[in-house]
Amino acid sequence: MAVTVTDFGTLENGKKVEKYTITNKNGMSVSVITYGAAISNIFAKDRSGKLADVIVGFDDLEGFVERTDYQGVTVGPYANRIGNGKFSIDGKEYRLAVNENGTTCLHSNGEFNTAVWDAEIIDENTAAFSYKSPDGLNGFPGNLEVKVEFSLTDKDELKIEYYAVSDKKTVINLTNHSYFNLSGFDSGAITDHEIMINADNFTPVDRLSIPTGEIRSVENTPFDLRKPKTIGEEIDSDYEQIAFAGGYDHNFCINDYDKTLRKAAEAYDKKSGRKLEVLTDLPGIQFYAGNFLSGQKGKDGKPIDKRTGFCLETQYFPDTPNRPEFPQCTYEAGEVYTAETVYKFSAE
């Protein structure tokens, strides 16, 4: 095991950014850059041993600044969408920056993922990023101070554990948003893939894609995803949730939450035999086909074309400071958020 250092560019305002990898006794490694405490790479073996890259993303810092769709990043303070860019705490209303359609807050206007975090190395197997996010930017109460460590076990486990404070009442919900492909970076769409999700529910949205308040039955729809099937089996379905997102773009309701740590998804790749396996002691998860990406510049210099990564971030639900009868993120000054999501690589 063993965490090495390099950098990984200059940005305009003269700030360094560098990149931390973690490698295990197998082979396997983690990196991750302090520019949006990004997941830049993940090389896994397939069923033969042959290591490759299973995140679609950018190889030089010019693709996280200019062509990102959110690649590998952390995401926060609030992840995902809050409806209207508003919410309000014991009566008082907080209005957001919106940044997209005009009326909704989503990723917290890209606060975190434009950020350079602070590093350190923990130990062999673990680096630490942090970052002191400003009371009031983009319209969030509280100084928030967050801390994320990524560790790579010998169990080929990406660990990722996420702690956060306020000074003041405030929502939080953090999540990694990178995309997977498990035959690898460049080797097109992701509709072959097999997809399971843990979750009997999930949550509808409007065209805006917000949650309308609903718990729907995955039952008889195109989100039954309690037994494995290819992504693209219903991906194009004419179901009216599938049309509003141009395939899956939802939150699932994770069976049996009780806030602690349970299997949530799962991706397989037939011809690799590369699976992945996500855990998480939170509520929701976030499956994205990358429905929207649009050819951008990305490792190698090959477009990222649309479904060639998806995404599965875990969360509480999308919009929930607007929703009470969702599981609730707000904590109040000095309480210690704190999260923990797995991905577990194997091959068969």
Given for the second form:
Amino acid sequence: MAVTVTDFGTLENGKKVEKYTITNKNGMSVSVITYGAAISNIFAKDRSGKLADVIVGFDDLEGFVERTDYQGVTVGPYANRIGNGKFSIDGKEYRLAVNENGTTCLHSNGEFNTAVWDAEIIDENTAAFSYKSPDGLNGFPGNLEVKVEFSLTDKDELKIEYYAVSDKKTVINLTNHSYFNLSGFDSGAITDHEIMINADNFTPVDRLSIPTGEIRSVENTPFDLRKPKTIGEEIDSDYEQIAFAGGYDHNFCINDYDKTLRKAAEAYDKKSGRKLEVLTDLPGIQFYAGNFLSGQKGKDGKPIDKRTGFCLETQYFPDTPNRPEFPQCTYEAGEVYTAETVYKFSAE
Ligand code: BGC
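Switching from the form predicted on its own: structure of the form predicted in complex with beta-D-glucopyranose (BGC)?
Next comes the full complex, and the chain you just saw is listed first.
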């Protein structure tokens, strides 16, 4: 087990970017670059022990800068969408930068994923990434100090631990936006993967993908993924919610949320035998099936086509700052936000 650091290129502004690679005793490895604290590669074994890179994305810095659909990145201070680009805390309204449809703040206008993070090796299986978000950037209150620790255990678990603290009362919701393809990044559509999501309910959205406030049962809908189903089985159904988002791109309410770590989802690829389990202490998980991917040049120069990767983004529900009925993520000045997500790999 070891962490190695290599050069990953230089940005136009002269800032250098590095890649931290953690390898465990089974030969599995995870790489994270300092640009966007983005996961660039995960080499995981198939049922015959063969390693493949299961992260869909880029092998050059230019890809992460120019051709991004948030591949691999750490998202914050507020992951996912805030409707009408505003929210209020204690009667004070905060207006955010809007970067979707002229009204929505999506993924905090890309703040965290366009920053170069400081990084350090903590021990032989952990690297920590930190970033300071200035007060008022994109409209979010407070100077926010963020630290994200990535560890790879000998049980083939990638553990991501998030810490953040602000000097003003603010909203905090951090996630990782990796696109997975368990057959390997260059293996085409993920629609034949099986997916299971441990959720009796999901949050329906309007045409702009903003939650309506309803918590709807998944029963008798394409969102009933409580028993494994192939992603493709109902992804093109005419159920209105599927039609609005062009497939799965929704927040699921993880069963029995109580702020402790629990199983949120599982994906399985019959071809390779690779399995991915996702555990989190957060209340929600966005299952996004890569519906909007549209052929950007990815690793090995190959196009990243529609539905060739899927995301399982653990999170507070989208638009929580405007939805008092959802589990809340407003933190007092000095109050520490923590969250943990585990991506566990195996093969059978
Ligand atoms: C959103 C998608 C969006 C993607 C890339 C996901 O978190 O749910 O709608 O296309 O991020 O921006």
